[in-house]
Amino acid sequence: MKRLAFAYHPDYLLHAPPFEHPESPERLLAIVERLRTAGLLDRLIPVTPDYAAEEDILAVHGREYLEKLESACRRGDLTLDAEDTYLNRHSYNVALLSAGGAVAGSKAVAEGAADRAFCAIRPPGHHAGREAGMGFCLMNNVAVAAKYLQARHGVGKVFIVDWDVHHGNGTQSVFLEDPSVFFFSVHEHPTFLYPGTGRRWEIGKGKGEGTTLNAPMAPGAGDDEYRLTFEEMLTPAVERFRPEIILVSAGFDAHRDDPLADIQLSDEGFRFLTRRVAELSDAYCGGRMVAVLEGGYEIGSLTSCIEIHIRELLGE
């Protein structure tokens, strides 16, 4: 049985939409209740996040963007640039705390307090680039965690697996020219779904060429197509790169019941994704794996898939 850290903070609920919106505090409330009802919460190692340190945030985001975001929250702006990314007066601090959750989970694994970690955090992060928030995302949590592990724990090579149904354009942009971080994303094809990036020819740039790998999926793709992609693209990429830790941008909106896309993964499909990445982390990273919550907006499928995800991370 693996020791699994669970990073969560009740203040994540303070980032609440001023209008009807799929990314809401109810997502986390439902996740916690599901894990409690299933008897899993008491089996996890609780980790209480703190606000991410300024130097860790600045390793990913520019100071000008952070000041803009903080000012917008203080003014009471309802959105940040794109109308899909809402704000309230708590959002800046909660975004710092969300990045801090990814850091806390990573720290627990890096220091050996846990074998793996699941970070139940929000707002999500993988669309946030160095100078912009978008797609419900304010700060790029998984990118902050990767930079933190490299700067504070001497980790050399980090592999990020992003299986959210939307391409992780922000994460890709942060590490586009960085050969020490491999970014793999499987998502619905950008011709059909936001944010319109993540085509196969996007492979990195400069020294980072070859360390970005995108697997766009046609609408209607499901368990069989994802299984084939993990076997034929992800697995050899991990084998070649030989990472020291695997981070997962764990979105659950590729489920067939989720309303925001047209991918048809089942609960068992998400079991396979989790199990395969865990196997790869066991084979190449000493089992070190940190999953960071991204999307997933249909409460029933979100909570059932996260229960499966947690059980797989525990090694049941």
The other form holds:
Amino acid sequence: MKRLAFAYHPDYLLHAPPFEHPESPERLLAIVERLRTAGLLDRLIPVTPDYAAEEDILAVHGREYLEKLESACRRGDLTLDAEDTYLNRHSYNVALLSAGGAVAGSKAVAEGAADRAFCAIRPPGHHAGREAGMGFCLMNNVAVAAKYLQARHGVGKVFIVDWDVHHGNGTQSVFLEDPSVFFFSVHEHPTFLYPGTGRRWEIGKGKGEGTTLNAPMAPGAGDDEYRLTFEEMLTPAVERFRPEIILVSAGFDAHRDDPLADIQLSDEGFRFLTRRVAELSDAYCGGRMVAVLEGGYEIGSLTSCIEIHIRELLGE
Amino acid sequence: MQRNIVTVAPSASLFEARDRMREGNVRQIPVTGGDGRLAGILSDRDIRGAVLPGGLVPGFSAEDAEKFLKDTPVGKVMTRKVITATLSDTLEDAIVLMHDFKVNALPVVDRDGKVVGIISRTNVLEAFIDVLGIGEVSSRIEVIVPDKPGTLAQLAAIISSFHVNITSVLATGHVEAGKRANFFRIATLNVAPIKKAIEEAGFEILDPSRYTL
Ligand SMILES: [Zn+2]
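Output the form predicted in complex with its partner chain next; the form predicted on its own has already been displayed.
Every component of the complex follows; first up is the chain already shown.
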């Protein structure tokens, strides 16, 4: 059995919508409750996140954006420029703590306190670019974790797998020209789903050409199509790149019950995704793997898939 | 339309014209006289076509080809009958002209016949990408509506009640008679409540899994 770190902080619940919104604190409450009743919580190594350090955030976001975000929260703005991305007066600090959760999970794995980590964090991060939050995301948690691992733990090559149903446009933009971080995203085709990027010919730029890989899926695709994509695209990419650690932008909104998209993954589909990435991390990076929560908005499928995800990470 | 255009005089050599086309990264170049009026158009294909007969002669070398290009004036090879757009033509006019006359570029002329710009197929594609809102952070919703006045306004009102910007709209026919399809790009990830409200208003949301890419 693997030692699995679990990064969570009760303050994650403080970032709460001022109007009805799918990205709500109830998501995390339900996840923790599910893990407790399933008897899994006691088997995890709890790590308590701290606010991400300024220099770790600045490695991903511009100071101007951070100042704008902080003052918007202080002023009591209800949303960012992107109207779908709400704020309250806690949001800036909670976003720092969310990035800090991804950092804490990564730290536990990098220092060997755990084999793998799951970071139950919010707000999510993968749409946030250097100068803009959007799509419910304020700071790019997985990007901050990747930069942190490189800066503080001497990690060279990082591989990010983003299986959230939406394209991780923020993460892609941060690492577009960076050959040391491979970004692989599988998502519903951009013609049909937000944010409208992640086409198959987006493969990175300059020195980073070839270390971005996008797998847009047709609406209605499910377990079989994802399985094939993992075998034919993800596996060879990891084999070629030889990362030292794999980070996962683990969204669960590609589930067939999720209302925000048209992909039809089942619970078993998510078991396969987790297992395959875990196998790849075992084969190529000493088992080091850190999953951070992104989307997933239907509480039933979100909690059941996360239970499966945790069981697979534990290597039951 | 591109306003910074590369032109060439009828008296210039094909060699010079080819250089200008390479520099400007264009495949067709308006030919203008001293008064700036359009005299013809020259494409890279015209140049290749002019060299080709020589290439079939045995012993025709690269140097011979270069000499031929230097010795042949543009005016001898250019197409004189040019399909042009005027400053008052619309993008729609330009698209129809390019399609109906099978041309790759339209020089744009003013009332005096002077060349003021050029529209290429690439420009048209760029305009389409822009109009369709591709590349803007947005979600797409496809709605099937009855073919009667007022439905688009009704849908726009529903969307605006969610304080969401519409970044592009496309309304087209639908395979079913008496119906039309409206495509919206809207600046939000949170489409589920908007789709629900549209359905509750009696419209049909097209399930994207039902049509192929
Ligand atoms: Zn998502």
